[in-house]
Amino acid sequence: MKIISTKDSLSYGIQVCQRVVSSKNPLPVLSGILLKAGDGTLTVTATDLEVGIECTLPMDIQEKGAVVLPARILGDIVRKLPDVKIVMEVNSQNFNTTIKYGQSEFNLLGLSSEDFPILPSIDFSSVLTIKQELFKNMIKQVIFAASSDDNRPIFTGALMEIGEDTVKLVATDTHRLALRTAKMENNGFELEKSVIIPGKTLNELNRIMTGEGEDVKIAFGENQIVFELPGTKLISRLIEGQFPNYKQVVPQGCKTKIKLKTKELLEATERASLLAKEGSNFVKITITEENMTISSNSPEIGKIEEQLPIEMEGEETQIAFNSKYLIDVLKVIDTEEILVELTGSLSPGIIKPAEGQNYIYVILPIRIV
């Protein structure tokens, strides 16, 4: 195998793929990246057997072939190379690889590609097509609410529901829930489907997507999902199991409805959280007819109290929330104003954009002693 490449082209393919490589995998071949030179293209592939990424790059191929090279060191080498023509040549007998640049060269010990796992092939005859910008926004507004506790795998992913004319993403860690809905028309997908996508997969996809250009194409296997972008495929296992009935969690109706500026609430909560972190990590919210008061205190440091102007309907009330859970959602809501709907100090609250019906965030309160 022999290829000639620019630094940027080779570096892009390696960087896209190498983050899914696990340094803890006992199989040496899985700590590497597969480079396969074909007719005018170099295919770069990496997998940890749960998630796989395949990136196809136009390339000057002098000699076809394939090799597996260590992901971490290869990435570091290419990233630090000067911006000159790069020649990579692989010995077909022992897979030793020479990377030449200018008058210098690196030598790496490679492995045979025969032991590298083949990514599953999935039928693309029925494909869901969605705009990159839209899907990137959906992931951003939902995935932070997923759990990081691997002992409860169902909650580490996001439920994707495909209906007749809608796509929904839902994530929850049982303390909060984020639900994003998108209207779809003529997307070419005729099946209703419900799957649980690992949070790691969606985070990697969000990193790869530019938010511009061509759409994302999504296809499903028996227990796999494929996201196809121009030049890149991401393949992932789905999480097996039953996602909780999220519709039962969303409160119907409220006793108190507040409208206020998103940025003002975010900034006030961030300031209050500075003291909350030193105590029990919650902020207290008091609602009167004209103001929302945000407060927190630390017995060792002091207290903070801020008042924000609001538009209020219904009853005055008081409630406490985990400050991080509040900040997380306020950072991903794009509208200038939000609605906060409450039904008492011990009932879940709802936060959503003041305009539009495509996003709902449910947050459980903290009992104030």
Contents of the next structure:
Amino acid sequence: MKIISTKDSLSYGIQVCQRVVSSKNPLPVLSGILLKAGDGTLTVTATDLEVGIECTLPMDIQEKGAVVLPARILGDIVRKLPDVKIVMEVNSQNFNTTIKYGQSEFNLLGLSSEDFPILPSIDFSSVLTIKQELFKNMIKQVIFAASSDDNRPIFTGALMEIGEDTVKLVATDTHRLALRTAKMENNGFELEKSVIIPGKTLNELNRIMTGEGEDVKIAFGENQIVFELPGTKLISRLIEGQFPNYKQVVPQGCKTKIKLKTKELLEATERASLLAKEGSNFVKITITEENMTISSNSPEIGKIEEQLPIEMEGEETQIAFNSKYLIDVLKVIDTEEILVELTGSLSPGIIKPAEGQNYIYVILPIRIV
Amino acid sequence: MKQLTTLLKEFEEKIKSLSEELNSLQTRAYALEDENEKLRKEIMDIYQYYLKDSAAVKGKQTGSKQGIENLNRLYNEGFHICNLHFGQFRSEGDCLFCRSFLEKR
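Structure of the form predicted together with the partner chain, please, following the form predicted on its own?
Up next: the whole complex, starting with the chain shown before.
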């Protein structure tokens, strides 16, 4: 195998794939990246058997072939190469690889590509097409609510529910829940389907989507999902199991309804959280006709109290939230104002953008007695 | 000689990490035993309640009321009562699914 490339092109392909390579994998071949030179294209592939990324780059191919190179060191080398013409040549007998740049060269021991797993191919007959920008936004607004506890795998992913003309993304860690709905007319998808996508996959996808007017195509296999972007394909296993009925968790109706500026609440909460005690980490919110008071108190350090102007309907109330859960959601809501709906100090609260019905965040209060 | 010392060092580190793992497993086992004990007690309690209940032959409504009370008590003592993790210890804070179940009643 012999290819001629620019630094940027090679570096891009390797960067896209490198992140899924797991350093802890027992199979040595999986700690590498597969480079495969075909007709005028170089295909870069990496996988940890959960997630796989394949990136196809147009390239000057002198001689076809394939090799597996250690991911970490390859990534480091390519990133540090000078911006000159790069020639990569692989000995087809022992897979020793020479990377030539200018007057210099770098030798790297490679592995045979035969042991590298083949990413499963998936039937693309039924494909869901979404604008990258929209899907990126959906992931951003939901995925932070997923759990990181591997003992409960279902909650480490997000539920994707495809209906007739909507696509929903839901994530929860049982303390809070984020639900994003997108209207999708003529999405080209005829089935109703719901799958649980691992959080890691969505984070990776979010990283490689540029979000500039292009589409992402989504296809489903038996227990797999494929996201196809121009030049890049991401395949992931789905999480098996039944996602809990999230609809029962979303409270219907409320006793207190307030409207306020997103940014003001975010900043006040961030300041108050500085004093929130470690561990419980809560901020107290008191709502009266005139305003909202956010306070937090740490006996050994001090206390803070902030007042924000609000528009309020219904009963006055008092409630305490985990400041992290509050900050997380305020960071991803992109409207200027939000609605907060509460029903007493023990029932879950709802936070949603003031305009539009496409996002709901349910958050459990902390009991303060 | 140098090689031997590095080898020894590596060996020592390995042993250290193994013993750490053992420790964490031990604490986990203790925690699980604890939880098991608690759960056993709970079951006994509930069973006794149930026995009393059936002995008194109360109406259906009071029975279900008692059930909800029991669930409420279980939840307040720190266990999940939702169908997802029924009987498991709630390690951190409230659970949305348990709460929604209790509130529905």
